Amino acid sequence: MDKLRLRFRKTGKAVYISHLDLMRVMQRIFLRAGTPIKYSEGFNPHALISICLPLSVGTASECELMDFRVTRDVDLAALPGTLNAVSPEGVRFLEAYEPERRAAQIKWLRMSCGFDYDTRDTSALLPALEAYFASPEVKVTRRTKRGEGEFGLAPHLREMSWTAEPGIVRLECLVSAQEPTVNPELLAASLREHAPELAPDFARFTRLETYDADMAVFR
C-alpha cells in the first residue's frame, strides 16, 4: 500500500477555502490524525497529496477526490472517521481506498446549479432559460493562459434538467471536467453576456458525481 485516494465533501463555510489553503488544511488534518503521510525529498519537502480536480472558491462538492501517499499501511476502513474527528466544519471524508484509475480519466461532472432571482417570476423565466441553453450556439467569453476568446459551451453540456421554485431556478446537468475543463460558472457568465434579462442575481454550484468518458462513475 502506497498511493491511496480519499473521497470527501466540501460544503458550508468550507466552500470559501481556496485550493491552496485547502491543501494546507489537509496537511494539518493528516498531522493531527497521525496519518503517516509521505513527503518529497530535497531542501523543501512537501506532503505528497493532490486534489484530482481543484474546485473554484464558492463551489461546493459531494464528490471530491484526493490522492496521497503514505509511509506505511493504514486502516482504510477507519481512516475517514479518524480524519473527520480532526477536520474543520464543512470538510467530511466519505471513503478511503486504493485507486485503480488515473484522475486523467475523469471526463464528466454532474452539477447542481441554483440560479437565484430576487424579484423576478422564475416560472416565467424557466422556458426562456431552457430555450437559451438548448441552442447549439451557446457561447461565452472565456479567459485562458493565451488570453480571452469566445468559447462554445453547447458541445460540453449534457442532460440538462430544469425546475423552477419561488426565487430560484434549479438546473442539474453534466459538464466536461477535462479537455476542455468547463467551469459551471460559465453558464451564468454566458447569460450575463448574451441574455442579461435572464441572468440570475446570484448563482451557486455543487458537484454531485464524477464520471469517465463512458459515463461510468469514477472512483
Second form
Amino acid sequence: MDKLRLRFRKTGKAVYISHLDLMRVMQRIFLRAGTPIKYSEGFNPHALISICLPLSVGTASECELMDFRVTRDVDLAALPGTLNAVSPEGVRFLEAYEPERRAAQIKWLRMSCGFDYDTRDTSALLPALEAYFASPEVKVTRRTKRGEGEFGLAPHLREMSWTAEPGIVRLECLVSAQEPTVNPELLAASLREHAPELAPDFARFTRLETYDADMAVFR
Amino acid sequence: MDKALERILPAVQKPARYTGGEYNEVVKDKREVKLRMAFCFPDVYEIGMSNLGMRILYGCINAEPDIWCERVFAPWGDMAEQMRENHIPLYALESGDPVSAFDVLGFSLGYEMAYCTVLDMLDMSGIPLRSADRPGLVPLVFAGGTSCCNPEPMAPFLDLMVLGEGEEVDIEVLRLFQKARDEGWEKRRFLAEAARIPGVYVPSLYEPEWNADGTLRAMTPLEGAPERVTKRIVSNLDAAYYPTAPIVPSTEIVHDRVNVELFRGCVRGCRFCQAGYVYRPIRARSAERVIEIGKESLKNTGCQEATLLSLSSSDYKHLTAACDGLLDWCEPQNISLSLPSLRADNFSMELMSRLQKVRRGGLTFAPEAGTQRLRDVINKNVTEEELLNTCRIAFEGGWNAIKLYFMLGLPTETDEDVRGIAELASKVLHVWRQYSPNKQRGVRITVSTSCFIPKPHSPFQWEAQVPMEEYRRRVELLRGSITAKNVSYNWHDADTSFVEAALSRGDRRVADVIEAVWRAGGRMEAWSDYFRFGRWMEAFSSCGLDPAFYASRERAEDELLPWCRIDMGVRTGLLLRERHRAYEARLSPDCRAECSACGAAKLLEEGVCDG
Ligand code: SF4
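Can I have the other form now, the form predicted in complex with its partner chain, not the form predicted alone?
Every component of the complex follows; first up is the chain already shown.
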C-alpha cells in the first residue's frame, strides 16, 4: 500500500478555496492527523498530493478525488474520520481506498446547476431553456491558452434534465470532464452571449458524480 | 451562506479571505453567550491574520466561555465596492452576522496609516463615526494597539482606548460593559466608570485647549478621570495566555506560519525606536514554555514553519536552549525554524547557520546609520567591525545576499553620514570579494532607506522630521554615491512618511483631517494602490491645519504634547536624558549592562526588571 485515493466533499465556505490553496490545506490536514504522507526528494520537499480534477473557485463538489502517497500502511476505514476531525468547514472526507484506475479515465461529470431568476417567471423560461440547450448548435466563445475561439457545447453535454421552481431553474446534466474539459459556467456564459433574455441573474454549480467513458461510476 | 454574499464572491479577487470557516476558528452558540465582540482589524485578512497581537487577543477573549469574539477585516477595494453596491454591511467571519449586531467593536490600531480604514469599517457597518454621535451604550467602540500611545488623532471616533497589552484590560473592560448593559447604564456613566480601570483612556473625559500658536495649552481631565493613564502589561509571560491552537488560514496570508513569542520589550534603547520604549520592560518566556508552545502550535496547525518572534532575538536569554529544544523536535519532521531580528554578531551567525541548512533567502541587518558617529547618536550599539565580521561569516557560510536597512533624516545627520551608507555597503562588497568561497554565484547587496519618523514616547519625540525636499535630496545623494553594480538601492517614498509623521504626533484636530480624507474616498492608505498624497494635503488645508506643524516642527521640551496624559512606563526625564546624550553622540548602556532607572520596572509585580 503506497498510492491511495480519497473521495471528499468540498461545499459551503470551502468552495472558495482555490486549487492551489487547497493543496496546502490538504497537506496540513494530513500533518495534523498524523497521516504518514510521502514527500518528494530534494531541497524543497513537497507532499505528494494530487487532486484528480481541479475545481474552479466557487463550484461545489460532492465527489472530489485526491491521490496521495504514504510511507507506511494506514487504516483506510478509519482515515476519513481521522481527517474530518481536523478539517476546515466544508471539507469532508467520505472514503479512502487503493485506486485501481488512473484519473485520466474520468470522462463525464454529473453536475447540478442552479440558475437564479430574481424577477422572471421560471416556468415560462423553462421550455425556452430546454430548447436552447437541445440545439446541436449551442456554442460559446471560450478563452483557452491558444486564444479566444468559438466552442461547440452540444457534443459535450448529455442527459439534461430541467425543473423549475419559483426563482430558480435547476438543471442536472453530464458535462465532459476531460478532453475537452467543460466548465459548467460555460452554460451560463453561452446564454449571456447568445440568448441574454434567458441568462440567469446568478448561477451556481455542484459536481455530483464522476464517470468513465462507458458511464460507469469512476472511483 | 448569505445569498447576497454568494453572488458577489465569484466576482472578487481571493474570495476565501471573506468566508471564514478555517480550521481552529472559534464558533460559539450566539444564543448561549452573554457578550459578542467584533475584533476589527483595519487592514485586509492577509495582514490581520499575520498579526500576532490579534491572534493572542482573539484566543484570550474567546477563552472566556460566555464571550464570543469574532474577526472582522477590511475588504480589499473590489470587495468593498461590491458590498456597498449590493447593500451588504460589514460582517464578521465566524457567524456572518453584521457588525452592527455586536455589543462591542474592538479595533486594533497598529499603524497610523490604517486610521481611515477604521472610519470606513464603521461606515460599512452602518455605525456613526464619532463617539458623540453614538449616544447609546451599545455598541461600544474601542481600540487598542501601539498607535494608541498617542490617542488624540483618533480620539473623537473611539469611546475608549486601552493602553499597552490587552490580555487583562480587555476582559476587564468587557465585563464592566456587560454589567453596564445588563443594568441599563447611560453611556456617560459607563465611560466614567471605565476610566477608573487602569490602562483605559476615555478621550471624551480629556478636554484639549489651544494656545494662539496652535500648540496645546491644556489637556484637562473631566469627571474625575485620572491625571495620567498608565499602560498595562502582563508581568509573567509563562503564566500568560498564549494561543497554541491558532486559526489555520485556508488561503495564503503574509506570514503563514506558527509564531512563537520569545519575550516582550527590548533591552537596547535605540533612540529612534518607539517599540524599544513603549514595550518596556523586558519580560522573557522560559525556554521550556517556548518549546512547549512551539510544539503544540505546530501539532495543532500542521504548519511546516515556525518563527521565533521578538524585537531582538539575540537578546533572548534562553535562545540556545529554546532553539535546541525546538530543533530536536522539528528537524526529523522537516519543519523549519526561522529567527528574524538577529543582531549582527558572531553568535547570531552560528545560530543562523544551524537553523538554515539551506541558505535560502538573504540575511538582513539594520545598522540604521552609515557612520559610527550617527550610530552613537541613535544609540545603535553596532560597530562597523562587528557588521563586517558578521558579513564575512555569512559569506564564508554560503550566503550571497545581504540586505542592509538604514534611515535617512535622523537628527544631526550630515551628508557625510549619508555617503557613509554607500561606503559601508561597498565595504561589505569588499568583504564578499575577499572571503566568498564561491564567487561565480555572484552577490546581491541591497541597501534600503526609510525616512526617519519621530514617534511619541521615544527620545526623539521632540524632533523635527526633515522636510521632504531635503529627504529627497539625501536619497539622490546616496543614489549617486552607490556606484558598485552589485549594490542595489531602494528607498521609501517621501509622501507617505510625511503623512505618517503628521499623524503619529497629531493632536485631536487631526481627527478632522482623517475624516475628511475618508470622505474623499480614502481607505487602506497603507497601500500604495490606494494612498493619494494630494487627498491628504487637501484635507489638511480644508481643515485649516498645516501638516508641517505636526511633522517638521521641533517641539520645545516644555511644550505640552498631545499624548501628555499617557504614561507608557518610561519617565519623560529619561527620554530627555537620552535626547541630550544623542546630541553629544554619547552611548547609553543597555538594560543588562546597567539599569537606567527608566521607570518601566514599576509596571512589574516584583518591581525589578529581569530579562
Ligand atoms: S527599569 Fe532599568 S532595566 Fe528596566 S527597562 Fe528601564 S532601564 Fe531597563
